[in-house]
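The chain that follows stands alone, in the form predicted on its own, written as structure tokens.
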Amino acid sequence: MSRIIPRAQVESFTGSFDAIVCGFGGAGACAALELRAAGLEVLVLERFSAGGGSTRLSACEMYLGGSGGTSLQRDLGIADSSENFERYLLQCFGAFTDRARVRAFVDGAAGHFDWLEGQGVPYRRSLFAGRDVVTLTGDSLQYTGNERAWPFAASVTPVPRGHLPEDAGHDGGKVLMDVLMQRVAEAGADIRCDHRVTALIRDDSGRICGVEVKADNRLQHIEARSGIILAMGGFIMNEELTAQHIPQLTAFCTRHGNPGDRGDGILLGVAAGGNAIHMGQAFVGVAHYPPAQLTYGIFVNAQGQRFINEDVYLARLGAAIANQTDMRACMFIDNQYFARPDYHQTTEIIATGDTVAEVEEEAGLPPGSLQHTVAYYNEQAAQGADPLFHKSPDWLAPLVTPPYALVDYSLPQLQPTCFTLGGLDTLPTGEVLTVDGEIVPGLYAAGRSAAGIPRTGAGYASGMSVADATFFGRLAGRQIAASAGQP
């Protein structure tokens, strides 16, 4: 099947829009709400019989700051400047980092929020200072990353960004896009469930200009006269391309996403002369806490080593874990601190004792290896130091209350959490670049379609997603309203 239909093949077509929005998440909603915000007639395309896309499976922390702070920062009494935001994000990402779309965010993402509440999003004046993945206290304001770790903590000022729907706990996701739906359909979009893309229709100077779509068991062709969005989620959910990209992973990975995560806009971008790029990056999410007390427990690998500070993110442990040998990684734990975690149901206890030696014994790790690591960072807890990883003194405490226990976080035993980050490459604008760096006229991309600002597990926080993808949507749509009718 071509992905790429020559416009002179096409005999006529069933209809004609301004714009097409493929996918009905959150870039996808997001683009259609500019679209028609200018006034342009906005065709909404959605292979399943509802919208709402991975956004709506999402807890919804929306990561946001600068520019002094979001309205609801402000309201709290915290500041948080651009130049403090921007420096995270790219001590975040280092070398994969998109300078421009970073800068295009940061100087955006404050006034997003404000756009957001103005949906009809509702946001309480509420902080949730404590350490957990989702607030289950009804605030709306929360620490979702590594904001308040080494290495990030030594340089940037730590700033509460994750931004979550009141009383909403896991299901923020469902209310943003409940109101984002809503919004659309009184926006006066067209908006057509059930129907699947399945080719990109190409003009003779090169410009995509509509689509083919399968609907009822039939194909139609759609004109776009002003661009096509693809906002068609990412590639978890396509076993051939997750295996090609991410093999180290599909082993053991819990898949996350809906079940239109299979990389279509992706592929057909690429078919289009798009470039994909981050493809081999994920998610990996090992979430030791809460409860929070889990934190003062040590990871080691299966040379008995620590090799992370434990008091990051989640998805910067799955990161590192990921990189140890056999993605092997437990947690070492006195039965003062020991509890179970809550997001993990497959952890087992691997080895007790009532000396530490017993525990590595037990364990069959190298004699005298867990002992030693141990012994040190007990002596320097014992201090308020950790001299190789850096833990926050809040989470520092000697481990000295037997029995003792060593828990198996392996990444093949846990099964974690993962989805995709890679996807093509585009001007924060949206419009989608060939491999030269040329655009693909006519095609924007936004979402998990497109590469965004989270292009690397290890510096991801909790909500980076749902913000790049309705913030970038909203600019690919903004970017076709002001092109609209230039040749």
Ligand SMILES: Cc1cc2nc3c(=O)[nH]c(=O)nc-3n(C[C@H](O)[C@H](O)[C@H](O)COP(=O)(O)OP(=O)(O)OC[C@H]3O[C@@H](n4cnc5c(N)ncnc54)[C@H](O)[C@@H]3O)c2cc1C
Contents of the next structure:
Amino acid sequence: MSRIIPRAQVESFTGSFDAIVCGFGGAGACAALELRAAGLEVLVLERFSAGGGSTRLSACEMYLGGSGGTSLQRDLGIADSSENFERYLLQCFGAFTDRARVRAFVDGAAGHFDWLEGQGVPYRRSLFAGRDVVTLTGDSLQYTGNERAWPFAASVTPVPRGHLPEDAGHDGGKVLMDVLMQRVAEAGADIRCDHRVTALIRDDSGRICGVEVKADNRLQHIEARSGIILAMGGFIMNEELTAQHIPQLTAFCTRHGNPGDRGDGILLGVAAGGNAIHMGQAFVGVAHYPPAQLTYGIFVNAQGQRFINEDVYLARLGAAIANQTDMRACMFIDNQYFARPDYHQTTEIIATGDTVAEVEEEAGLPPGSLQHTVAYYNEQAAQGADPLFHKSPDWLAPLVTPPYALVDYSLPQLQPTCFTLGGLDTLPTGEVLTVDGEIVPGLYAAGRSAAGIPRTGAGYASGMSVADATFFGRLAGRQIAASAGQP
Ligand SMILES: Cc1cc2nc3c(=O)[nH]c(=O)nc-3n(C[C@H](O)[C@H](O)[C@H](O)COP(=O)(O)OP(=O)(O)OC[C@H]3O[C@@H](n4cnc5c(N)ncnc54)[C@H](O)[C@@H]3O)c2cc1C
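Please supply the coordinates for the form predicted in complex with the named molecule, as a counterpart to the form predicted on its own shown previously.
Whole complex next, starting from this chain.
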């Protein structure tokens, strides 16, 4: 299948627009709104019978802050300076960080929250200060990442930045996308569902100037005079691509996305000369909480040794387990704190005992290993200390109430939820870049078709993907408008 068609091979266009947005999910809807706000003629193409994409499936946590705080943070008396927000993001992604992108996000995230509220997304001025992945309390602000965990809390002031639509629980994505899709329709974009983008059209100058679309089993060719945005999500549903880029996870991961997450946007961008980066990076969700009390447990590997502070966010734990021998890890816990994890109800208890030695033997761990780990942990925890991994004193307690259990969190058994973080290299304003850092003329990307703010699972926090997709979708829309001479 050819993903690039020379303009000369296209007899005629069946339509012509200022801009074409490919994919009607979070990034696409936001791009379309900015393009319409600038007065451009916009076509939105969506593969399925309705828009929404993975954004609609999401809880729609959005990781936002900076500029002194979003209006929601500030109304709750929570200050969030841009410097603090930026330092946190730089610490999250280290060498993977795109500094210019982070800077643009930090500067604009609080304003983005106002824009979302202005579109009609409802938020409540209330904080959930507990430990959960998605709070079901109806509150609109919570901690969603590693803010309160070592090493982050040691150098950056912890601030809650997970913004959730009011009372939505896991259904926040429906709330967001229903609002955004209605606004796009009201704004007068031409929205065509059941239209799958199959190829890009390139003119003699090398500019991407149109798309090939399949609808009703027929191919059409449509012109974009000012720009095309690839906003077609990630590639977790594409078995070939995931086998190429995340083979270590492919055999057992639970694919977290919508059926359209086939990497079409990335493949089209690469065919046009774009560079796909960080394709091996993924979110691996090992939700060892809620209930929060499970944070008192400790994780050990096949050597019976701890390897992480257990108060981290679930994707940091997933990334750490992926690095252990055979991706094996178990939670050791006592009867006082034992519970079934809400999101992994079927975790297997592989050993129990009235003593740590019994558990160790039943699990087949190296003799003395678990006993040593637990004895040292308990001794330190009794003094409110964790010299090895600095778990917060809030979650330190000696595990001394038998019976004890070892619960299996090995990735092959757990089958954690995964989605991809790699995508097209772009400027913060969406222009797709080649391997040499040159702009592919006429072509933009946003959302998980691009490599965004979140670039590793170890640094990920709930809310970083939808915030990134919607924020940078808007920037790409504005950039096309600017290139077309519109404000
Ligand atoms: C259950 C679940 C919960 C999640 N919760 C959160 C959360 O709370 N916070 C967070 O930050 N992240 C969350 N995520 C991740 C997040 O939802 C996604 O990474 C993000 O929404 C992607 O946005 P997008 O705009 O790039 O893609 P999408 O919203 O998936 O939009 C892409 C659109 O492009 C369409 N498309 C694909 N191929 C074509 C084609 N060839 N032609 C035309 N159209 C095409 C798709 O059908 C889709 O509608 C969650 C993911 C899942 C699955």
